[in-house]
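This document starts with one chain, in the form predicted alone, laid out as structure tokens.
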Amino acid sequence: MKIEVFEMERWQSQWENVVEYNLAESGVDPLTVEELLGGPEAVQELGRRQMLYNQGNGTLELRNLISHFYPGATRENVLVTHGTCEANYLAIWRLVEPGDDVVVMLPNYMQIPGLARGFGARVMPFRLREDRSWAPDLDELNRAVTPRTKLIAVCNPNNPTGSVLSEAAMDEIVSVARRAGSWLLADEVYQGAERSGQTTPSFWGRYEKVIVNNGLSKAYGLPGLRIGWTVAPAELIFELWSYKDYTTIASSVLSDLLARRALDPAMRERIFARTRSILQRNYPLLEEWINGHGADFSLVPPAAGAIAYLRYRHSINSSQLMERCIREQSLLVVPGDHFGMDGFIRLNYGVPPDHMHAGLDRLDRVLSTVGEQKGVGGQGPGFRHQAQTG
């Protein structure tokens, strides 16, 4: 098995604790474990913790926490992972062999796609169309999926674009994997993160060969806890679980219990409204600015997620773009090419104001010197990894 490069992790790993300016995150500005827990009493008795080795699948608590916000789910239908990328990870290795067909949609987190590739599957798309406001192009998926369909992969809400899919494009989604007797793998790490305020409607419980993956990075603001999860139905999970017994085998014990703690009820709701708040508040800010530019960019509004994917018609390439963000301002946005279309970047407006409004400053400083010859990003969506997508 070789695995190809994977751009946009290795990108923000090796630049996001070095540059000034980070608008290259998807998710709002991280709390504090003093937030989380409420106060120092509580951080102090955190503290006389014992670093114990943690249950490998999670504790009781935390996966009977998880599963009541899936109808129909005990705790046998949950596995606690090292993020969603490793609940990602898993299903891939447990479900994929040489020669499948995986169904993915773009553009997405294209750690999926990467992973299928690697263990020998023909990865074929199907496209979120930015002249749909993108929407599905439900057409090219029953093209694409066939009986030699192992898995269909969506991300719902969508990383990179922030839309949401309608309760009809989930139904066809449905459809077509009941059709082929593919498995349906969604990941929802950005389910409550919705300006709206109205949490996206969750596709468990929709088909009996669904995984649904999630975890505490994106809609909780939590990502240095690394807890994730996977709901499916109990003999997936138990086969899933010995997988990851090759893997991180347990998460931290203290993971768990901040988790346990996030997921309470009534603190998970706090932290989603605290979560659409700043959404709320920072979006306007970009939208100013973007305004400000004229034609020179254009968006669909996102509708979750603390990630603006923009369209500029500046004649440069979108990597070229980002490069001389960090060379020449210490700025970090990732690039339209890690998502395999080039004239878009992925810019984060979950951060705090000043930050994000000096960040685009020093954008706009490189842009200036781009120079006024347009059309690069303007040519279309142009996947660039079509050759390998099929």
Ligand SMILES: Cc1ncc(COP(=O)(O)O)c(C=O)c1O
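All values derive from a computational prediction rather than experimental measurement. Rigid core: the largest C-alpha set superposing within 1.5 Å between the two forms. Positions refer to the first chain, counted from 1. What changes on going to the form predicted in complex with the ligand:
- For G38, the Cα coordinates differ by under 2 angstroms between these two forms after the core has been superposed.
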Second form
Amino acid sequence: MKIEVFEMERWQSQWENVVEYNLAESGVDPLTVEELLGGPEAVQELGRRQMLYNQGNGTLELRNLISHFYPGATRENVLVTHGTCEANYLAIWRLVEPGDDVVVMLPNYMQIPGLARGFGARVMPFRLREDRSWAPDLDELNRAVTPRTKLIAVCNPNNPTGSVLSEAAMDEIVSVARRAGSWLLADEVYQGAERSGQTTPSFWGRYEKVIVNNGLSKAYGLPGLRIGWTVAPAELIFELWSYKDYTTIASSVLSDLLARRALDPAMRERIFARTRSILQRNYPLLEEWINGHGADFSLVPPAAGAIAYLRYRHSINSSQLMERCIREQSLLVVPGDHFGMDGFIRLNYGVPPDHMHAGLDRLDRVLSTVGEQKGVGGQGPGFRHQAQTG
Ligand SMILES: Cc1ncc(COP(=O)(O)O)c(C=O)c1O
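For comparison with the form predicted alone, produce the structure of the form predicted in complex with the ligand.
Zooming out: every chain and molecule, the one shown earlier first.
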């Protein structure tokens, strides 16, 4: 099977640990192991762990902890995965056959559209609309979904826009999925990273054919643990586990242990409070920087995630801008091109303020050499792919 390049991850893999300033992440400044462990006892417990194969679907304790966040779920509804990305991968691998229709929210983290096309599906978009503050075009969803639709994939809170679906939009998405009998896959990895502190409701429990994927990389600031999970009907979870036998077999024992620590309710609250305080401290700083640029940028304020999806009005293609930032300023930003939308960049504001300011200064240096072009980054949805097919 040939698969298209996952552009954003390819660039991040190449550059994120090489550049001096990385504003391309989407989570908050990660925790240290020490911060997570919190004391010598826990360090000693970690030291006593035997480096055996962990329980393949995740330890009972970890699956129990996760299931408590999803009313009505038990540990039989939970599979622990190697990050949210493995949870997404397993679901698409199991469910999507050549010739299936898959309807995907755009813009989005492009893993699911890329994989679905790789497995032979016809991928059709339904878009979040900038002119509606990134609310979804539900008419487009209704037109795209038919009885041939195997799966509808949403990302809520959304990457890259940071928008959160309204209850009414969630209801409509569920009813469209129900009408078609399709699976509904909700990637909820930014849940808990809301600036307001109001946790985004889950799709779990709204429909029998819901798959919810989540993980510790964003709202918890623990991407290095590589822990994610799927919550789904028990029969599907059992099948997905057997697919996992072919990918990563099990998570690391150390990650499972540290994940249990992070998901302990009191610690989870502390971690979410930390995440929120970073977002609330940094967002006004970013806003100030944007406001200082007059009409150069426009931004629909993100509700969640440490990401700002900025429309810019400079006469440069977004990938060219990113390449210049890397080569001239050792700065990594995400170009809108990676979401099929030129004229945008995605900036991370979850880093320490001095790092963010230094990164933004470097971006300024590049942009100061680029003119403004009418029509580039102008009006309209800005999508490169008006219709995507298999
Ligand atoms: C929507 C979305 N899903 C999944 C992932 C991958 O996350 P993880 O590190 O949990 O594998 C990302 C990473 O950026 C993401 O934005």
